[in-house]
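Single chain ahead, written as structure tokens, the form predicted alone.
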Amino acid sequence: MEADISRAILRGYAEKFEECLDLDLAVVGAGPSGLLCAYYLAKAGRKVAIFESKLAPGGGIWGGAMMFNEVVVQNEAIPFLDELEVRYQRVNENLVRTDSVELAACLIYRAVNAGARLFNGVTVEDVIFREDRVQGVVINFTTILLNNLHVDPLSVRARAVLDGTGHGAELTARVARKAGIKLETPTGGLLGEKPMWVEVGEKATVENTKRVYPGLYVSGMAANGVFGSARMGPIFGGMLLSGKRAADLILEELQRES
């Protein structure tokens, strides 16, 4: 029995991973924008994998606001809640609130159910870079990196990579530093996240969802971190709108390159 259990797990993981060695999209970070982007790409029939460094996908959703597991979503993003079948209650004419655990769970389930593969406990430590383009990701188990073990990584090819790593835009910062490239930003580099200003941050996270270098896109708080906009706290409509915008931009480019 014990051997059968181990064999089933090893074969299942190997098959799943082998399917994802050549992707249309690699999503780095399983936060709300990354999960929603993955959902729409997978729904469109594209091959998508999500790499999340932590065990629990969902990014900053789970804890709600200061561990009060409720979050707020504005009217513009309610259609996403309806599509994901997330329940919500009206707060006022502009806002609704929803259970943060339910929102995270629905985002994860819908992305995976649409066909996206999700690998948790896996850190993207670098990218594949050639011919002045990001062409994939370099991955390792998070536990290996946390223990500072000298173990070489594996690589996954991808036609597009989405940085959804959050406030510090860690992947984009690493690419710019290591490859010595200029990003498609006003200064050619990361501008850094500003203090909280909810209205500005919500609008900016959608506007800043862009391609920042051939093959590399940013979404969610990573987008605001790259383009120097405000943070917004426990309101998630902008994150969802950012994920959808990222999906539209990436699908458009993939179709153009086909």
Ligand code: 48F
Contents of the next structure:
Amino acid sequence: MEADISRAILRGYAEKFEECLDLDLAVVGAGPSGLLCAYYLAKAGRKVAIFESKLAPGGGIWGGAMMFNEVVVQNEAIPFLDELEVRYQRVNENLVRTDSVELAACLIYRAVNAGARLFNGVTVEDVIFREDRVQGVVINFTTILLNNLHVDPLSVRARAVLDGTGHGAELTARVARKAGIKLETPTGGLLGEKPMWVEVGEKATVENTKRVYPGLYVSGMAANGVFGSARMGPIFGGMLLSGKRAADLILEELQRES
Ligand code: 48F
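Just the form predicted alone so far, so send over the form predicted together with the named molecule.
What follows is the whole complex; the chain from before opens it.
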């Protein structure tokens, strides 16, 4: 029995991982924007995997605000809540509120159930960069990195990579530090995140969801970190709209290329 359990787990993981060595989209970070983007790509029949450095996917959703586990969503993003079957209650004519645990759970479930593969405990530490284009991700187990062990990573090819790493835009920041790489931003680098301004941040996170280098896209708070806009706190409509916009842009690009 013991050996059967181990064999089942090893084979299951190996099969899942092998299927994902050559992807249409690698989503880096399982926050709201990355999860929703992965859901739409998987729903469109694309091969997509999500790499999340923490044990639990869901990013900044779970704790709501200051651990009050509720978040608000504005009217424009309610169709996503309906599609994901997240329940909500009206706050005023513009806003609804929802249980943050339910939102996180539904986003994760819908993305995986639509066919996206999710690898938790896996950190994207770099990108594959060939012929002036981002062409995949370089991954390692987070435990290896946390323990500072000198262990080489593995790589996964992807036709598109989405940086959904949240505040700090960790992946794009890493790419921008590489010699000779200039991002498609006004300065060629990251503009950095601004302090809180809810309306501005919410609008900007959607507008800033775009390609930052051939093969590399940004969504959610990473988009505002790259293009220099405000944070917005526990309002999640912008994150969902950003995830959908990323999916539309990436699907369009994939279709153009094929
Ligand atoms: O920050 P996060 O939730 O992403 P988001 O879609 O949403 C932001 C909101 O949660 C909130 C907000 C809303 O108004 O401001 O903050 O921008 O999730 C980002 C995920 O990326 C993971 C990280 O653990 C988190 O779960 N992550 C960060 N760096 C890496 C990574 C990495 N190098 N590799 C893999 N995962």
